[in-house]
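Below sits a lone chain in C-alpha cells, taken as the form predicted alone.
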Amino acid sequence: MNVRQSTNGASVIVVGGGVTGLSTAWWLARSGIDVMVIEKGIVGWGASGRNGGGATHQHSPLFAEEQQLWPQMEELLGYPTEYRPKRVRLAISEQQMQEAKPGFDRMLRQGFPAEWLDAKQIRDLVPLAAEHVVGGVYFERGGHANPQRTVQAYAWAVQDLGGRILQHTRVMGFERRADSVTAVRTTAGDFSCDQLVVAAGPQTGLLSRLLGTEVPVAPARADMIVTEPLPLMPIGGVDGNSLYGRQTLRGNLAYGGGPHEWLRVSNSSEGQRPSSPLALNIAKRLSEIFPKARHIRIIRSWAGIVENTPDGRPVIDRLPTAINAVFATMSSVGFGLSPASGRAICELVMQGKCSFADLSDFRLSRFGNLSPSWREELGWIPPESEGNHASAA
C-alpha cells in the first residue's frame, strides 16, 4: 500500500471520529500507514463518549480479541482508559436469570471463566443490590472502561504516530474514478485517498448512499444518567434489569439502556436535548436493582445517538459499488469492541481479510432483500414531535 505523506490527503482517510474510526486510524498508523480522520464535530462527541463503557460482548465473533486487547490498551495507547476487568449480571426475577443463560453459555464455549452466583454471593460483590435479588452471573473476563478517557486516548495516540485529525469538518461527497473513491469532498476542501473507511455512526447510511449502496441503519437516542458518588463496590461493572453501565472510579453510578427514541436520519439536533422522559425510566429500573441507592440524586444526564442495523448485528464490509471503501457500523456496541473492530478493519483495508475472526456475519450482502419500508415494519418510527417519545427497540 502507498504510504505517502500529503497535506492534501492521505493513503487512508477515515470518516468518523468515534471509537471505531479512531481505533481503526490508530491500528493503521501503528502499521506505518499515512492516515487522516475527518470528524464533523468533536471526536467522541456522539455515542462513543456517552455510553456505559461496557466491554463484555460474548455474542460477537470479535469477543476473544476484545478480551485479549483491553487489558493492554493503556500500555499500547500510552494514555489512561480506566479499564477494569470483571463483570456481574444480576437478576431480580427467575425470568432475568433465564435471560442471562445465553451469555453464560457463550462465555464458557469461548473458554472464558463464568460462574453462577446465588443471592448472598451477589450481595457480597454488589452491596447496593436489592434484598430480593435472585442471583446472577460472574464473568472473570469482560469489564468496563471510561468512554471519555478512552476516546481521548485513541485520538492522542493517533496523533503521536503521525496521524491527522480534522474536527468540525463535514463530508459533503466523494470523487470517484470508475469503481474507486479518489477523494473526499469536505467543508475544508478536497482530500485525496487510496483507501476510504467510513465509520460515521448515524451518518453511515447517508454516506454509503452517495456511493451507490446503502448501509441500512436507523439512528436512535440512547439516554444515560449519572448519580452522586457512593462508596466503591468490589466490582464496578454491574448489569441487570435491562440496564448497562458501571460505577466510576469516583463512585458515581453511570447507567443507561433502552428503550430507544428513534430519530430522523437527517436531524442530529433531536439527540442533543439534555434529558427526556426515558431518563426517568432508567432511574426507576436502577432503583429496583440498587434500592440502597434510592436516596442519592441524579446529578446529570446525557444522550448519544446510536445507529442500529435491521438485525442488530454490525456491518464491516467493502461496498460493492466502491471497491476501496470499507463501511463499518457496530450497531450500538461499538465502544467495548473498539480495540478488536479497529484491528479487524485495519486488516481488511491492508490485507483484504481479517486474520483473527470470521467477519462473514458482518457482510452487507445479508440485507440484499431488505424491504424499503423496513423501519416502519420494525416500528422504528421517529416521534411526531419533541414531546412524543417512540417505543422500545
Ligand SMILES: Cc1cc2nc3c(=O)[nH]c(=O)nc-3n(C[C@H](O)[C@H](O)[C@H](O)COP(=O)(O)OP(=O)(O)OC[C@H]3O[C@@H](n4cnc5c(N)ncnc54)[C@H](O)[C@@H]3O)c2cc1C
Second form
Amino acid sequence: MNVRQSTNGASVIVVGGGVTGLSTAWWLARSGIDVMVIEKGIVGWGASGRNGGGATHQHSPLFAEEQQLWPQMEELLGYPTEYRPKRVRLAISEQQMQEAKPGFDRMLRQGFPAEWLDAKQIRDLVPLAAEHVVGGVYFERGGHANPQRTVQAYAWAVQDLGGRILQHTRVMGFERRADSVTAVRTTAGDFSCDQLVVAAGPQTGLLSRLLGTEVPVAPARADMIVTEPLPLMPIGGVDGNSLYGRQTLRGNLAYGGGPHEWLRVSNSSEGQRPSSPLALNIAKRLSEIFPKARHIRIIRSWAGIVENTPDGRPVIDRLPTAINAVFATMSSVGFGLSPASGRAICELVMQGKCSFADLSDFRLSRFGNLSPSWREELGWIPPESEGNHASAA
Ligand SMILES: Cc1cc2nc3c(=O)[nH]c(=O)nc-3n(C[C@H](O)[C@H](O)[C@H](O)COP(=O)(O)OP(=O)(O)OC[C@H]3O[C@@H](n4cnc5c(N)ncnc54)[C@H](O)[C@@H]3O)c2cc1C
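Go ahead and give the structure of the form predicted together with the ligand, now that the form predicted alone is out.
Time for the whole complex; same chain goes first.
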C-alpha cells in the first residue's frame, strides 16, 4: 500500500469519527499509513461519546484482544482513557442470578477467571449495594473507561502520528472505477483514496446502499443519567437490574439501560435528545440496586443512538460491490471493543485478513437471505410520532 500524503486525499479514508473509525485510523497511522478521518459533526458526537463506558464483551470473538489491549491503551495512545479493570454483575432476585449464568459460563469457557459471590461479598466490593442483594458474579476480565476521554485520546493520537481529521464534513457519495472506490464526495469537496473504511454507526447502511450493498442497521435511542459524586467504591464497573454503568473517577454514578426506543433514520438529530420517562425509569432501577444513593441528585442526562444489526453481532467486512471498501458497525458494543475492532479493521485493510481473531461471525454474507421487512419482523418499529429520527448520512 502507498504511504503518501496528498491534500486532496489519503491512502485510506475513514468515514466516521466515532471510536471504531478513530481506533482504525490510529492503528493505520501507527503502521505508517496516510489516513484521513471524515466526520460530519465533531469526533465522538455519536454513541461513542455518550455511552456507558463498559468494556466486558465476553460473547465477542474480539474479547481476548479487547482485554489484552485496554490496560495498555493509555500508554499506547499517550492520553488518559480512565480505564479501570474488573467488573461485577449483581442480582436482586433469583431470576437475575440465573440471567448472569450465560456470561459467567462464557468467561470460564475462554479461560478467564469469574466467581460467584454471595450478598456479603458483593457488598464488600460494592458498598452502595442494597441489603436485599442476592449475590452476583465477579469478572476479573472486563472493565470500564471514560467515553469522552477515550474518543479524545484516539483523536489526538491519530493526529500525533500525522493522521488528519476533518470535522463538520459530511460524506455525500463516492466516485468509483470498476469495482473500486476512487474518491469520497463530501460537503468540502472530493477526496481521493486507495482504500475506504466506513464506520458511520447507525448511518453505515445508508452509505453502503450508495455502493450497492445493504448493511442492515436499525437505530435506537438509549439514555444515560449521571448523579452527584459519592465515595469511591472498590469496584466501579457494576451492572445489574437491566442497567449498565460505572462510577466515574470523581465518584458520579453514570448509568444507562433499556428498553431501546426504535427510531426512523432521517436528517434530523432529534433522536439524541433524552426521553424523560426513560431517564426516570433508569433512576428508579438504580435506586433499587443502590438504595443508599437514593438521596443523591441526578445532575445530567442525555441520549445516544445505538446501532443494531438484526442478529446483534457486529459487521466487519469488505463490501462485495466495492473491493477496496471495509464497512464496520458494532451493534451496540462498539466502545468496549474499539481497541480490538480498530486493529482488526486495520489488518483487514492492509493484509486482507485479521491475524488475531476469527471474523467470520461478522461477515455480511450471513444476511444473504434477510427479509426486506426484517425490522417489522423483529418488532423494531419506531412509533409514528414526531421526533423519532436518527440523523442520516
Ligand atoms: C447510551 C448508550 C450506552 C452504551 N453503552 C455501551 C457500553 O457500555 N459499552 C459499549 O461497548 N458500547 C456501548 N454503547 C454502544 C457504543 O457506544 C457504540 O457501539 C459505539 O460507540 C459505536 O461506535 P462507532 O464509531 O462505530 O459509531 P458512532 O459512535 O455512531 O460514530 C459514527 C460516526 O459517523 C459519523 N457519520 C455518520 N454518517 C456520516 C457521513 N455521511 N459523513 C461523515 N460522518 C458520518 C457520525 O457523525 C458519528 O460520529 C452504548 C451506546 C449508547 C447510545
